[in-house]
Amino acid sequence: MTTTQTEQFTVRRSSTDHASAGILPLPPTGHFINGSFVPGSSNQVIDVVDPSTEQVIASVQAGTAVDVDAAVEAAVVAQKSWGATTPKERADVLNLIANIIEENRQAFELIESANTGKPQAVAEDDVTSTIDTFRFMAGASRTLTSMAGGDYATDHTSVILREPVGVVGVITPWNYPLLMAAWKIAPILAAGNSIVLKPSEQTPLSTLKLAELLAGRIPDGILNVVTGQGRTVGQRISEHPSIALVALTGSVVSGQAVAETAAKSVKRVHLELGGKAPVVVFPDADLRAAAAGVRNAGFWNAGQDCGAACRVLVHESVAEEFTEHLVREVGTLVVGAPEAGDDVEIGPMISRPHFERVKEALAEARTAGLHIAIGGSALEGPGYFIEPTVISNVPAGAHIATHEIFGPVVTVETFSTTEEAVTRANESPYGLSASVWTKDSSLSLRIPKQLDFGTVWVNAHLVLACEVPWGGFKGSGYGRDLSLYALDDYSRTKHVMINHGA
């Protein structure tokens, strides 16, 4: 039997709409190229959404073929000097970035909130991560490791130099977009390429507000921004013979298409794509601990984060009380607009084809009999806002709980034994992140060991930090965000070896 609590969510709405009154800081819009702002090559423009409001905030170039070509040449004149910069001064650009986004902290929490529905806490944790993401790879640059310098073969010395592998493309997402390219841009340029981005064109503001604010205090040509559709100006990036290297966060369709162009000119990829993070609770594990951890981490960005705590596996013999504890943690989020308090947790999904979607995917958990504990419906009045909502009892194998919805929605599964926990687990198409929830240091440390994700946390979820890698296996995609890592991906070894017995 289906059951749903109806009215247990509301929107919190505000009378202060940032971007309605005309005190949102928004940037120009046209293409970022060479250090400046230009128009682009079309005259169509894409309308950027307000999901709390569904209002028009701002209209962006619709970026061609034509005008990645200007972004591509600039950012192959750039690299050569750019390249050949010391780490120190390349580390010295990136701190200027930090400082400059941290002198600007309230303009960019304001355009975020605005372009994509955050809550203030969240828009707030995104510049903060932002900032920290330059710092860390500021430092890093200066400490690249490599093989020693020696004698491997004899009469003959070996030296391993490190170099930039040229221009990168980038193709950002929409659910972090400044956080997604901080990622991207601080150890693309930290080891010395250029790069030519593309926004998601849902959510370009903050990119064209960070181009804007580092005009004229960065080297002209290493950062180029061209807003547009993946179809023309992302197909472009991946396809342009001058771009080494193609780095994108975002779906694993996109992520297949971009694959497949680039391998025509056999250039790099670093992808990190979807996932749907098992959430493994033990009978032992503290389960109040959990539930809460859940609820954090499930419904972050309302559940919008690809290593969202979206799909719980519990032990038969604790599953009840589990879901008691996860049904009366998510309960008291607040859902709301960014402008309606510093408490609300929950914005909208990020458009209105999103918020379709999402729906779909919880009418057909209806229709399948699936037991709604508790939200699972959309809610009333303009913007794209979708009742935070758990699915208990949920069979193995069933489709919300395999496939990534992407929303304020978690399913609850149950397990019998450790490897009916570990194979239901791993049956998952992607492979990003997971949590074990247990006391047993045996568990703690033999479990995450026979999961195949990138990163499995003990205890904890959807904690992240600069030092350590973020990545996923399967279809999650490959390459690595954060850390040395990230360093290595973008850049290339070259082996150079002397004779010196002549």
Ligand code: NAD
The other form holds:
Amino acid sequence: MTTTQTEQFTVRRSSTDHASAGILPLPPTGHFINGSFVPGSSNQVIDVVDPSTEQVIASVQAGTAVDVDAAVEAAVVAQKSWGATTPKERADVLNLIANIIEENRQAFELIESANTGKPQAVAEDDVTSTIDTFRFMAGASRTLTSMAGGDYATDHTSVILREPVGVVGVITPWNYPLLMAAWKIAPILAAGNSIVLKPSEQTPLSTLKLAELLAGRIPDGILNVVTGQGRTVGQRISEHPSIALVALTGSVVSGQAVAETAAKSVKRVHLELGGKAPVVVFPDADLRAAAAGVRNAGFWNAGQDCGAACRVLVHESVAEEFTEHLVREVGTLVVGAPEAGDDVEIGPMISRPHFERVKEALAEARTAGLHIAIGGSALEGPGYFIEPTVISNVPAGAHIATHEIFGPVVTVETFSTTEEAVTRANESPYGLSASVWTKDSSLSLRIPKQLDFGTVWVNAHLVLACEVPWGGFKGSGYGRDLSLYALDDYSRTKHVMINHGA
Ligand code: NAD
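The form predicted in complex with the named molecule, contrasted with the form predicted on its own above:
Let's see the whole complex now, leading with the same chain.
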């Protein structure tokens, strides 16, 4: 066993952060119900922490079932008229939302970086993708048509109508707070539904900012936001009899809890859960390009990404050369606070408990005698920073290579045959995304078909577009975000049959 102590990374900091400089455009912190901010039914609050400074930057309401019920009541009323609008009228509202976000993009970027510690470049990309999501769904919703009518029984004409499902409950995670909310809000509203949304208790600020800016500019009650914990607000959303469908992006455990509760009222469920994306590097691949791809896609958002390129499977004949390229690439990553420069690429872990979990995974890897090729340690606080880490020569089935770490940690395993690569890549409880690196055109067509993942990239990783679906298989959940498939998921079909005989 060799363990390389790098001492290569330090946390770059800025003399003042935006929160203490008082330039953070914080939103109101009530619940947003029926177009206005209202106080919660309890007097309890949840502190919101900047993970790069560990300072409390705001406190939001700890919502209760009573708050959810009030939001659902507003959503039920609002949905009746919203669901009766034409696709064009709904598209106009979605385009307005996109314009409002664009006009206020700096406020969203500042809030998102302060609440998650994410670098400026990531926050900018999040807001750009959020705007594009609303614009795409505005256009896409106008293209939907039902199957043309026809006579399938003598003297009976069938028409198939596409309808909204009603009120949709949405529960979002902390890693891309605004963007994950947009991936739900845009198609759900586009399909004519109304929403009761619970943001992560750790990162509610950008969603509340969106509510503040939309108040009075979109119909009251079509988008309601209730802040609070999963076990109270999330639980009530999952069980409420007037909610027709609940959509969650989050961990497998939360997805299981939501699905179990939703089953009692036979609610539809849409789950985007965790991932552990394999990156399969064949011997003929452009190894430099593959290493650069992992540098970007494995460490984007400090690896706190469900599609992160975190588990490399490389052919044994090129493993050493690939790992050298990867370590060199990772060594150039800049760790720091968001205000410390636009070249910062790695921010902190979201919270102290998550920071402790990632540290524990690294300690276990050390105890198991794994080779830490670069990084491997926590960095000095304040802030929950972890060094960008590559662990090489990882044996098949190692805990760190099979469980979601959700940090800046990439593992490297080797394989000797193509069949072994496919089998090992598929040996995962997750099925969200994977990538294949090869110049062989036959492999680039054949291997993706054999991989059990909802997205498979060839010579790329983590490239997304609104036109194409995102979602998993197996433990990564079911249902699709983005694309026309999301609109399909958030609507229902109705068959009307007219007897015109006699
Ligand atoms: P999390 O599961 O802890 O929380 C997600 C949301 O679920 C939060 O709003 C939380 O309050 C709520 N929640 C928790 N328990 C609940 C319960 N019992 N009932 C109802 N709601 C409950 O996840 P997280 O830590 O915020 O986010 C990270 C996870 O999200 C990772 O596993 C990641 O892979 C996954 N994720 C998946 C995708 C995807 O597209 N598949 C995208 C982003 C994140």
